[in-house]
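Let's start with one chain on its own, the form predicted on its own, as structure tokens.
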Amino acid sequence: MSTPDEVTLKLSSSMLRHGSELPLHARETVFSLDDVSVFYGDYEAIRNVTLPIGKNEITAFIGPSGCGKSTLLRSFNRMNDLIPGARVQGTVAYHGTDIYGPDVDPIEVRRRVGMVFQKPNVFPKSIYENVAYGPKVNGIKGNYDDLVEECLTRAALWNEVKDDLKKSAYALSGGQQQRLVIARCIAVRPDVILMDEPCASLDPIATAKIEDLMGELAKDYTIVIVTHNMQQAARVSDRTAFFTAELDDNGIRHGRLVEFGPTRELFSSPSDKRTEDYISGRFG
């Protein structure tokens, strides 16, 4: 009889997303760190992560609270250099460019590589112009009309909204906010998006609109999801890397990758205990 630590660990084949069975190095690679390091002036908050990205993949970041998994999703479009102090070791190269080279501008970066956060970040605007917003600013031509109306559609969100676009995004629920988010994302025609904890403020009916979005948006773009949420993790992604928070020997706790492989063998055999304990229950 399996014990119930077991059955937690060995989560239903129905849960896990039956993506692509490609190895990872027979697919083309996005984004690749090699010795990745943040920091916040002194203070090392995630510690060498050598990890590659995957062409239209779905690679979810899962463990402990302050094991710096936003923090290292935010050094894929160079959030962190909006922090004071905040400054990136090793190399984390987009389609083989380094994104924190001197010639690399941080703006055009953010163009290619979106981001949606854990709470609806709308504009205090109508629902049209937020989705519009984005490609005004960016000098992209053609019909806004046409452009609002693919991306509020690719983003689930069209049939609800389509006769109150003049309607402030403060009219919509927070789920509906998020699906506003990745639709205003996705209209600057980014490569790769990513999102950090995008349902925690959600309804479950919610978030399994943003959860099938996922799957859909997959075929497309790239994307890197932060979730503190296992089942979430095993239903939505490809592959899932897991990090926890060591203790130096004075005591400061660093963030760690443990292990990083297909999201179907990493929670049901985990080659590492940590990684085991985390899934079953057993800390975190």
Second form
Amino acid sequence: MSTPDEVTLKLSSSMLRHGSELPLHARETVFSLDDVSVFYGDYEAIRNVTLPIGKNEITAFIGPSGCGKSTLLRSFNRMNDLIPGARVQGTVAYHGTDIYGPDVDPIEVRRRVGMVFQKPNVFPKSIYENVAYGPKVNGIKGNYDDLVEECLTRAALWNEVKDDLKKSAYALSGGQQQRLVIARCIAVRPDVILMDEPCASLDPIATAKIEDLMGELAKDYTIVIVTHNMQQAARVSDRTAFFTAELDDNGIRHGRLVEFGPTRELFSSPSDKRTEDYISGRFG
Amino acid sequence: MSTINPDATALTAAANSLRRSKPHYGERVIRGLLLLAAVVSVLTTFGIVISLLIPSIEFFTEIPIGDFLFGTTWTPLFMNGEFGVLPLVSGTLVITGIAIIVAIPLGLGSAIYLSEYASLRVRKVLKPTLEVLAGIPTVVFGFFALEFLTQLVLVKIFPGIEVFNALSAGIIMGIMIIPTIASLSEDAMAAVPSGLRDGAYALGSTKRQTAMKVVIPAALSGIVAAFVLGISRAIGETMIVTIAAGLQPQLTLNPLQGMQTMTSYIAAAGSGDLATGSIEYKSIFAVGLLLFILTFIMNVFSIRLVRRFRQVYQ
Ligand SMILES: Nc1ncnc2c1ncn2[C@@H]1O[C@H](COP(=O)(O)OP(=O)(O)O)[C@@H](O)[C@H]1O
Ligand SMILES: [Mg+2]
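Switch over from the form predicted on its own to the form predicted together with the partner chain, please.
Complete assembly follows, chain above in first position.
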């Protein structure tokens, strides 16, 4: 008698990431969003989000498709600037500085706030050149050998590729490519790493590797991850923000932040009915 | 051993239902037509080679091949004319070289601008406009080179320039192939997945770095193919050189002088009234064969090059 896999989320505390049990107010905040809305032309994709991101924490964004998680994430490193018509309202403060302020160079922002995408977007270059790319364009001179080794080691990829550094990055598997992208990202020595569904195109084994890696990386970096996978959010994150898309009075959908809190609390005792429905699989 | 025997009749029934119920005639007709199309183009190529080859072989029974390939004087219409093809080869190379110098920076520059910098609105206007250039008949380009470029512009810069000169022909030929290079390179760059650009920007790249270090390398095989096609068009181009470069076969690298290319010799000699079977007549085919071989070698070489740089996106 086998029942099909149900989306039942039985959370044991062992599934939760331990280590950062500090209340948020006791931590330094890296990002502080105040009343942030993001528009595509006239369309307000996500509205009025107020949210802090704690240093060396992993913050997960969860919620149904289309509720604006990626949109909000891209406002953290001004990637929205690259989309014609996209506009951010409100304040996105990074260590107290509004990154949309008049004197801020988006390129400087992106050097400090790295990003890993859903599809591993390795460059059509060698493994070595992929890692060295960021330091090169950012004008860091010298020999990159040590840096490449260090970053690949930190991304848990060194042992698999150390003899093939000159090989095309396309020869790697999807999971290896995604770790290469992470290595490439940390080579510019960012402070924050944004990850937009980094495991969406990976198999469970590769996913597990990336998840382990995230735990390691959180010791030195602040991580914000968008994920479709609630178990993943529960496993890896310290804090979770749950978003949903709701119709306004004119019948237009906008993404909203419903609930934000320590992951353990949000999953075990959600304060909002919508969160509860979503995490128990009754919605989305 | 076998304890479970599948029901034999059920199996037969299932197999029957998989059998084709009626022949797919439409499929066969289409296949036949497509095969015919392929055969026609292959046969045509063969026909061309053979029709070049036969008079050429006759030509080489009279003129030693070494004299042809390495001779430095081309005077086929003189009494006791000489058939050293090097002046025509050098004319072709000099004019094509000038065209490349003009067309590659401008063509690639336009492609980078269109693909990476221009707004959607600008691109929508600019790309078709550029492609109109490709539709201008080459004879018009030829007169433009002679009447406008040489007489109004180049004489002011180079007072000693000849009326018929390689420079004007090369420049205009370059302009003629810009749309080919720009349009195909732009297609190749537009085909680069946007995820690669996002990846580059997210690492703190500027627009220029993204274009130069990520997009162009990723599109390189398409860009090289665009160059090759443009250069092939330049080498094979006849009208512009016939009109603007004059018909003097001279072994020189000085672009201010008149020159004759392989193509313009063929055009000029072919349109004259040479007796069929005369040595001058056969020389047209020998030059044509050489042109064919040179273009062929270039294409093979560049296909190799493209393969080497080819990058497959996932
Ligand atoms: N480049 C864009 N232009 C216009 N609308 C967009 C763009 N990207 C996303 N959207 C819209 O914004 C909303 C939020 O999208 P997104 O942030 O991708 O959601 P999520 O990541 O939560 O699935 C969706 O309605 C989507 O259609
Ligand atoms: Mg998304």
